[in-house]
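Only one chain is given next, in structure tokens, and it is the form predicted on its own.
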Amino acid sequence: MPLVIAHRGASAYAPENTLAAFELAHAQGADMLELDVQRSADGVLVVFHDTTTERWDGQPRPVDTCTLADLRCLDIAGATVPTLAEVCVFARESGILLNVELKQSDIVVPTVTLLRAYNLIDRTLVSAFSASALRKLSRVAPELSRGYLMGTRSYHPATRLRELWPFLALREIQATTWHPAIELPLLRQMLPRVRRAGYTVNVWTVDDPAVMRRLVAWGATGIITNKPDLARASLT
């Protein structure tokens, strides 16, 4: 069975990237939590997606200029910003897997240190769009699974080539997993080839049951979704 990976938790029903969303995702049968990690101005690893706080407080403050106390004051649709340590505690207690996306390229070492402290290395996949972050990750923690994220918004020729033919990039950073966006061109043709090359493939972000089943038929090993309950019902 493919993994049901809850995108920022059960974010269709609860505030994204919060403990409420992660707890609900677990209750809905998710196998893994996908979450975004950044570092605050006072050095705390926090779970937060955007580069600024503007979506939540109307102020374009970069996250790395905000202290943990500043971020805790944000109203995330009635919830608060959690730390990565708090999510690690939940993962240890619940047994759920983690897919940690690095939103900053310089937080590899503290992220690995925290995962080791909570004995979660073998239960965590660390993902990034940044090749430099993934290369550093392979040096710092070669035993940790690495996922290369690829999207559709960049039209730089080198980026587009990497998305259309990901093998060299996956090999170069010693990835275990490819994370293509559902909108990626030629995904139907490339997904089975990437699987045959020995990589697992988790596709993001998919909320349509028919599309989920089609991706699994093509060989997807995981579905990253805002609706883990729907994915669980559709793929069981």
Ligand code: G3P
Given for the second form:
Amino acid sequence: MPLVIAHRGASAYAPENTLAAFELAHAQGADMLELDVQRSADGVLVVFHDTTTERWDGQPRPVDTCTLADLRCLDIAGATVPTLAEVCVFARESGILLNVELKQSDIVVPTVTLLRAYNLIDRTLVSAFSASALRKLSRVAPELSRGYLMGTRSYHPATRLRELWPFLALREIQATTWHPAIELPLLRQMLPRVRRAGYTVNVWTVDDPAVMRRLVAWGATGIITNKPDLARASLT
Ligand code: G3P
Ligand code: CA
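Can I get the form predicted in complex with the ligand as well, since the one above is the form predicted on its own?
All chains and molecules follow, beginning with the one already shown.
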């Protein structure tokens, strides 16, 4: 059965990356929560997507220059920014799995420390676009599942090549999982091959039930979606 992975929680219906979105995703039957993690200026791991606060307060303040108190003042469509620790508590209480996306490459050690403190290592998949973060993760916590995110808008030849032929990159960082964007060229051809090479494959971000079913037929092991209710209804 493919995993239903709630992208920033049930973010089609509740403010993204907030406890409200995570609780709703759980209620809608998601197996796993996808969430974006960064470190605040005072060293707290927070759940927040953008590099600045501009979308929420109109000011382009980099997240890593804001304290937790600053970030807690943001109005995230009526909700507040949670800490990663708060999401860990929810994961322990609810039993839901976590997909923690590292949005900064220098937060590997504190993230692993927190996941260990909450005894969530075997219930968490850590993903990143950054090869250096994933490489470090494989050294610091080899027992943790690692997902290599691909599908940026970069036209750098090395990036394009890696996305068309992901095997070398997946092997180099000792990934367990490939996280391709649905828009990736040749996904139809590569998905079954990557599965046959022994990796799990979770595709982002898919809200159309017909596309979800097609991806599962090609071998996808998980669907990252803003609408976990639709995924649960169409994949069971
Ligand atoms: O995990 C897939 C997806 O979340 C990566 O892109 O920008 O939504 O964090 P973004
Ligand atoms: Ca993300």
